[in-house]
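Here we start with a single chain on its own, the form predicted alone, put down as structure tokens.
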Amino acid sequence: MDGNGRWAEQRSLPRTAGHTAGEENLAEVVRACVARGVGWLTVFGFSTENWVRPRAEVRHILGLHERLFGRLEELNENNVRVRWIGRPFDGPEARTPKYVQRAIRRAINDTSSNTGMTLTVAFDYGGRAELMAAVRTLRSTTGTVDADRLAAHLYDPELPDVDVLVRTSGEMRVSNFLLWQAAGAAIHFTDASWPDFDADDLDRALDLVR
């Protein structure tokens, strides 16, 4: 979900207020996939190294998803099943604070019941993050490394292969985003910046895989 902080800039606006715009155009995109019958949505929320980002700039962002994660009552009338995945909070190297935790598990229990659309939020993840704490669980158990094995101990071993993934803003990239799920993926880039990105966006991206 990038270029919020651009599309903020464009307007000369503050780049929080492109964050929470980008926020808000979320809960659209989350209608639009369940209304196409999206089975999985996995969202880039903050990655391992957006924590380098300035003091004030982190601090709008967390409270955003603090906010995220407590829309209980849309993502419930809508059957959406919210998950999580990052680095795990009781881990030595993970920084989420414990009111964003508070919000994931509540949204996680809350929602746990509803079996539409699964919205995965990836807060505090990075796929090389991911892969070395799947090895090193390996290495320290079975001390085998195997395909099979490491995709077991991925952050959630039932999020599916990724069929499409999405990239805004004009970005040319992957990123550090579930780097083994999308193996194989279709990508859709679009110009368009994450606040922007519309039902339209989202069926030309869809219709890589349908």
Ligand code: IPE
The other form holds:
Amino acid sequence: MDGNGRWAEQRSLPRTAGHTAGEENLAEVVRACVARGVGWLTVFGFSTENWVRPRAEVRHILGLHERLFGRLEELNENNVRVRWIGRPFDGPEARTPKYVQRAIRRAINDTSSNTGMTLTVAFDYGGRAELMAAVRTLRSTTGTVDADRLAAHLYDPELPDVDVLVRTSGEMRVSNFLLWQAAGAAIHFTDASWPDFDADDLDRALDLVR
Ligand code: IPE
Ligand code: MG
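Alt. form predicted together with the named molecule, vs. the form predicted alone above:
Every chain and every other molecule in the complex is listed next, the one we just looked at coming first.
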């Protein structure tokens, strides 16, 4: 969900205000997706590369994830099931603080019986890290790496292939997102910053696959 910083800079606001607006817009976009019958929405909240940002900005973004995973009433009202993909909390490179871990676990647990849309949040996620982890597991267990086994060892093997990938903020890059799952995805590029991404933009994206 790119462009929070630029959205804020255009309004002479601190970057953190852009991230806050982005989290609020995500809640809107989730509702819009539910209204359109989208089955799976996966959002890139925080990447393995984002930890190098200024500490105060990282702290703010972590707090926003606690808020987003904490929107349980809203998620349950909309029959949304929450999932998470990212580097495992007990792995050697794990950096996710305990309070965010708790919010993630709780959201997954408290929305698990919802049957509508699945909202997957990629947090401390990187496509290459995901693929490398799968390969490492396969090599140390079965010793055989093939496409089916690899797909079965991704962070969330149930996550379907991506139909349409949205990139906001005028960037024309994939940036290490769902490298395996998005192999055949249509891509919707939009100049809108993430906080400005709206239902019309969503419809243009969905038009690519309707
Ligand atoms: C996306 O907004 C939020 C995260 C990466 C966490 P950016 O922070 O990338 O916003 P820009 O690219 O500076 O506009
Ligand atoms: Mg950016």
